[in-house]
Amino acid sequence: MDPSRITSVAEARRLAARAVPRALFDYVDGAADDELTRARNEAAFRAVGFRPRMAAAAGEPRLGIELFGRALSLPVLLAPCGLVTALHPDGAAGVARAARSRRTVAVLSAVAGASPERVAASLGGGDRPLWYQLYAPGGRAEWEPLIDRAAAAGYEVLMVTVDTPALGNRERDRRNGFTGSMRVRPRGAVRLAGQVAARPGWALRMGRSALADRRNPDPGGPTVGLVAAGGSPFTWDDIAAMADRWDGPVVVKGVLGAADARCALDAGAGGIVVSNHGGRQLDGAPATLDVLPDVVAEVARSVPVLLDSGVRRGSDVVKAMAMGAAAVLVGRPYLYALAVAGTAGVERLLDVLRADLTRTLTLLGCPGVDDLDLDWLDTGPPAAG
């Protein structure tokens, strides 16, 4: 599909629903239980307004940031996500290439369906900003060799997701016949077969990709299987052990309050991601934007604080950064774009967000993302009295 048709995250979502089987779309689009937390994430951004400043100096606003010693062209990273290789043959390697082409970072998930070695090799020589996200249902015996492999392949930042001691109750997946580990039940297989038949373009692309993979198998093999129904539990002692073993920043993903932010710092974390897994884990958890100020205050800029869950426009990036986020990560938006047009779709999505971010800053009268603070926001009417 022509990537130029992606004009917004909402349009990418609409196109993705037509590009892949319904079960795959629901896996990306869905959340836990009644999907209340997913809705809260987006509502929290809508509840925050702006305080623009008129007659400001003209010029292209500054979008670049520095994160863990690397200069990035915009404060939008691509979050670690599972089953990336099922959406399009370009898969995780294509996502990494798209991120590098736009001078940002794609975080490779252990359950993306591609090994860290394969994705690193796909970028060839030159500068390769590589981050690896860890799941390890098997505990230390599993995570030690995994992070050693990532380090040997040149990954610089280790991201550890701590909000998945068990899988959330993702009811769309259950309706589509998937078990907690994403194995397909017999009835689900029949339903999925019909969905695949209705998406012949996707089926043809993925069939060709499967044949190519048989001729050129991933030499690193799979990293870990899809997270089992028991999840991937980590303790703060695990985080401390990883920080000792990993030669670089360890970023803890899944923090939703000041107390856990303090625990992460005490365990040696070099960064924090305020995240509720896009509403895919505990339904009823708070919106990430609502708890971001508490985490930022606790951390006091000693390490970078990032945010994911609910970012859909460049204006959302501005709101998060004005509240103290060093950058944001997006997940569903780039997965929709990948499903639509592969690597080119992800590049297009990043371009759309860049243009939206530029326009928002220009209309605000703000010269750059490094100037953002709470003075640029209107968070609601003043208290009575």
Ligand SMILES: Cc1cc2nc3c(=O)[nH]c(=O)nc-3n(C[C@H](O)[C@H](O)[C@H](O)COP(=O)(O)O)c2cc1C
Given for the second form:
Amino acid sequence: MDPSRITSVAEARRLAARAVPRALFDYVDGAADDELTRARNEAAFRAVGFRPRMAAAAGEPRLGIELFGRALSLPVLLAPCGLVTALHPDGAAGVARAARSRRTVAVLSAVAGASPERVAASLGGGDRPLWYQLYAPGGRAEWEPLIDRAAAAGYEVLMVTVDTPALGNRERDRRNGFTGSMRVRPRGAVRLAGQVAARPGWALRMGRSALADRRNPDPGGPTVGLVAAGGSPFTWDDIAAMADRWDGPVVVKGVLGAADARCALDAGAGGIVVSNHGGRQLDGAPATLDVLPDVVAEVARSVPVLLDSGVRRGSDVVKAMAMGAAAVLVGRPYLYALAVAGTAGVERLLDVLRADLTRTLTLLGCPGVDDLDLDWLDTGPPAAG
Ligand SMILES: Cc1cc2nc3c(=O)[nH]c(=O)nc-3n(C[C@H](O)[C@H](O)[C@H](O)COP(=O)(O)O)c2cc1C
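Instead of the form predicted alone shown above, give the structure for the form predicted in complex with the named molecule, please.
Following is the full complex, with the preceding chain placed first.
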């Protein structure tokens, strides 16, 4: 599909629903249980307004940031996501190329469906913004060799996801006949076959790519067997041991409060991602924007605090950064775009978010993301008393 048809995240979502089989769209779009936390994430952004200033700033606002010594052209990173290879043949390597071409970072999920070596090699020579996200259902015996492989392949930052000691209850996936390990039950297979037949473009692209993969198999194979019902439990001792072993920043993803932010810092984390996994894990967990101020206060600028879950527009990026986030990550927005138009779709999505961010800052009268603070926000009437 023509990537220029992506004009917003909402439009990318609408187009994605028509591009891939329904069960795959549901896997991306869905969340846990009643999807309350997923709804809360977006509602929390809507509840915050702006306090614009007029006739103040001139020229293009500054969007660039520096994160772990790397200059990024915008404060939006691509979150680690499993099974990206099923959405479009461009897969995880295509996402990494899109991020590099827009001078940002894509974090490779341990269950993306492509090995860290293959994705690193696909970027060829030159600058390689490589971050690796770890799951290790098998504990230390599994994570030690995995992080050594990621280091040898040139990954700079290790992101450890701590909110998946078990897999969330994704009811859409159950309805579609997927088991916890994302295998399809026989009844689901029949329905899936019908859905695939209804998306011949996707089926043809994926079929061709499966043949090409056979001729040129990924030597590292997928890194971790899918995180099945057992999940990937980690302890703070594991994080401390990883921080000792990994020669670079270890970023802890999935923190939702000051106490856990403190545990992460004590374990040697070099960064924190305030995340509820896009509402896909514990339904009823708080919206990330609501807990961000507590985490930022606890961390007190000692390490960067990033945020994800519910970021859909440039204005959301501005709100999170005004509340102290160093940058944000997006998950579903780029997955929709990948499903629509592969690498070009992800590039287009990043361009749309960049334009959105530029427009929001210009209308706000703010000269750059580095100027953002709470004074730019309207967070509601002051408490009485
Ligand atoms: C389809 C899908 C797969 C995901 N897989 C992973 C994963 O493998 N590892 C991980 O840490 N987070 C995973 N996440 C969570 C994302 O990294 C991120 O936290 C979340 O998508 C942010 O919310 P958003 O989708 O509202 O932007 C996944 C999210 C989606 C939508």
